[in-house]
Each structure stands twice: as structure tokens, then as C-alpha cells.
Amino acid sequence: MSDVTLDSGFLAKVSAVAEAGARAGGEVVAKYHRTGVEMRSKESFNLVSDADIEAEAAVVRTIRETFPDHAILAEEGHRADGNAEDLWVIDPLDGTNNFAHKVPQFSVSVAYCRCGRPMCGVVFNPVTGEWYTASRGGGAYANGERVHVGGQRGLSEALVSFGFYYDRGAMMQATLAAIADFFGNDIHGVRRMGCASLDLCWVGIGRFGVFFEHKLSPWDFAAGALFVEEAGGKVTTCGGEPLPMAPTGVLATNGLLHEVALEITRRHLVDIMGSR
């Protein structure tokens, strides 16, 4: 992705309407977790339902009211150029398996990006009320505090969080065979949370060390990415390249640990267009 920037004030105008977004997806993602929802099976494991549809809904009509001329990229149907002047990235819920079994791990993500680089991005668990929000050169916060990654300077020191892609295959057997070689490097311990944006802001607050994933879109990790490097860490994909706004693995990391984790998703990467 090239270098760009934006006018501060144009800045703050996107940030705001980010902001909005995720807030009224969020508005429709709590009260069908209070009061239930019917779930749809793309797959036995890759779940949809009305709660992402009408959240995806609300947070396009509200970047609609402030940019109605902006390209829009989101998991439910908006599909546009990656590398639009003006884009929109748009999880309405992220977690959604976690959703449908009222596990409060899932989130709202919103991004707006640039010719192909987030430029700000919010993540909001609306059951739990976390705020995540980056801003290009502006720093990453939760809940309004400004955060920065965590300090371990060894796998030995670190918690690593890891995702699998709806692949039963080859790409699970990776991600497996990676965990074993982070438990090689006598890691504290690992967590599968299910829900990448939050993984990613997780890095950015310094709970994980490591995040990986071999098969992300850019809805999973647009506004997370963004966060993670105005947190002060890294994020790359599994093979060491920037990350493009397409399916992607991703690393992140908290900058120190960055060479050590990529020599073990490097040592296992798959063909992610060869999987579904």
C-alpha cells in the first residue's frame, strides 16, 4: 500500500461517522442477543442470521447519510474495489458462531481506508461495551484511554491467540502444526477466541503477543490491523508481506516478537485461494 494521508479534519469527520457506524450495528446486535435470532448455516460452522444482515444494514445507512458516493466492502453482501479511492470495510458481527451461542465475544468492526490503507477503524463488542478505536498517526484507545502493545521480548513471555478459517484441511493441519511449534518455544499458553477484530485489538493492549490466522478478508482485520500498529506493533501476513485489502492470513504481533512468530507461520503457510 502507498503512503497516505489525510487532512485532519477530514480525519475526524470519517472517525466520527466510524464511530456511528459501529454504534448502530452495535444497537441491533445487542437486542437480538437479548432477545434471540434465528441462525442460517452458510456451512455447519460458518453461521449467518438476521442480526448481521440488519447491522450491516445500519451501519451502511449511516456512512450513506455523511459519504452517500463512498464504496462500501462488507461481509454481507457490499462488495467493491479493495482499493478504492473511498472505502467503507464492514464487519456488522464479527463472531458470529460465538453469537449464536451466546458466548459475548463478537463485535462490530468499521473501517474507512484510503486507496487501500485504513486510515481509522473502530471495534465495538456491544454486550460488553468495549471500545477500540485508531486513527492513522493518531494513536490506538479503549474505552477512550490510549494503549500501546505489551512488552514481552520472547515467545516465553507471551500468551498467543490463533484463528481457524472454515477449512476442515489443510489449513487447520497448519494452524495445528504452527501451534505446536509456538509450544515448542515454551509460550505461556494459547487461546482461540473467536472473533479476530477483538483478537487484534487484544495484541494492541498487550493481553496476546501473537495473533495469527492463515485465511482473514479484509471485514476481519481492516479496523483490528490499524489498531495493532498505532498500538505500536506489527502486522504483516503469515508470509511477511504487507497486508493486502483482500483474503489474506495475518500476524500480528507487538513488534518485538514479530521475527521469532514469523519464522513458525512462514515455516507452515498454505495456499489460502486453493482453500475455500
Ligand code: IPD
The other form holds:
Amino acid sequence: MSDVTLDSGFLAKVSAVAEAGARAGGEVVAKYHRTGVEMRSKESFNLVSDADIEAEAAVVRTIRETFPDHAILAEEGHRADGNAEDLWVIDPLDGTNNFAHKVPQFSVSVAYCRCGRPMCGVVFNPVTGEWYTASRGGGAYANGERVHVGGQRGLSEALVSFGFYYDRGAMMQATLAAIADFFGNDIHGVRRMGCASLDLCWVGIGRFGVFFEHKLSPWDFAAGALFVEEAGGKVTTCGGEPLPMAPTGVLATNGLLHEVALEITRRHLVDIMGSR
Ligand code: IPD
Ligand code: CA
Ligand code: CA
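Beyond the form predicted on its own, can we have the form predicted together with the ligand?
Below is the entire complex, every chain and molecule, led by the chain shown above.
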């Protein structure tokens, strides 16, 4: 991804639209959280519901009111190229499994990207009312307050958060092996919260020193990865490369822990192309 800068007026405009989109999607998700909704299986353990689909429609409608020509990459049915010049990357309901079980750890995640590079991002939990917003060069904010990553200097001072994709084979084994290695470094503990976008934001606000997952999609990480960087942290693939706007492993840290965490995730790399 080459370096890109945006005119500040345009950045303010896309940021406002991202927030409006997340709010519109959040209203749908919150409504179904209250009333309940039938969950269906997309494939194996991967669930979907009318909440996911209607929330995506609400976010997309909001964006198209202002930017009818922009490309859209969204989980439930919009498949633009990740490197499109003006691209919106949307997860209308990140943490569907939590949503299905009434665990209030899910979000609407919306990012605007220029040529594959996130320029602004919003992650909104409509039940707890947590808002995480970031714009490139403009910092990261939690409910309007400027935030920074934590100061954990070693793994022995950190909580490590992680995720599993829906694969229960090689990828799960590689994740468990990496977790065993993290424990070998005397970490304070692990957390599997079930919502990658919020996991990333919680690195940005200092709760987690490390988050990793062997396979995520752009809609899971586009907004949250920008949030971590703008909060002063670092995000790469699990092998240490810059993130592509495509399915990839993700390692996010407070920056200070990146090299030591990378040593572990590199040891357990998996071929994500062969997995679901
Ligand atoms: C999932 C969540 C979960 C992560 C999975 C994602 P979804 O997104 O972010 O934490 O482990 O890899 O697919 O399916 O709930 O939108
Ligand atoms: Ca997701
Ligand atoms: Ca989703």
C-alpha cells in the first residue's frame, strides 16, 4: 500500500458518513438484539440473520446518499476490489456468534479506504454505546476522548486476545500452539472475546497488549487496524508484512510488544488459502 493523504475537508466528510452509517446499522442490530431473530447457518459454524442483512442495507443506504459512486466491500453481499480508489469496507454485525447468544460484545464496523489504505474508521457497539473512531493522522478516540495504546513493556505485563476463524482444523491447532507459547512467556492471561473489530479497538485503548488471529477478512479489521495505528500501536500480518485489503492473518500490539509477539505468531503460521 503506498502512502496516501486526503484533503482534510474530504476526510471530515467521509468520517461523518462513516459514523452516520454505523449509527444506522447499529439501530437495526440493537432492535434485533431486543426482539430476538432467527439465526441461520451460512456454512458450518458461520451464522447469519436478518440483523446482519438489514444492518448492511442500512449502512450501504447511508453511504450511497452521499457517495453513490464509491465501491463497497461488505460481508453479506458487496464484493468490490479491496484496492478500489474510493472503497467502503463494512461488517454490519461483527461478533454474530455473540449476538446469537445474547452476549453484548458485537459491533458495526465501517471504514473508508483509499486504494487499499484505511483513511477513517468507526467501530460501534450499539448495546454498550461504545464508539471507537479514527482518521489517518487525526488520532484515535473512544467516545470522543483521545486514546493511546498501553505501556506494557513485556509479554509478562500483558493480556493477549485472539480469535478463531470458523476453521476447526489446522488453523485452530496453530492458534492453540501460539497461545501455549504466549503462556510460556508468563502473560497475565488470554481472552477470546468473539468480535475482532472490538478486539483491535481494545488494543488501541490499552486493555490488550496483543491481539492475533490467523485469518480475518477486510471487513473484520479495516476500521480496527487504523484505530490501533492511530492510537500508537502496530498492526501487521502474523508474518510481519503490511496488511493487504484481503483475507489475512492479523497481529496487533501496542508496538513495544510487536517483535516478541511476532516471534511467536511466525512460528505458527498457517496456509490460510487452503482453509475456509
Ligand atoms: C467474526 C468475529 C470473530 C472472529 C472471526 C470473525 P463475524 O466475525 O470477528 O471474533 O474470530 O474470525 O469472522 O462472522 O461475527 O462477523
Ligand atoms: Ca466479522
Ligand atoms: Ca459479520
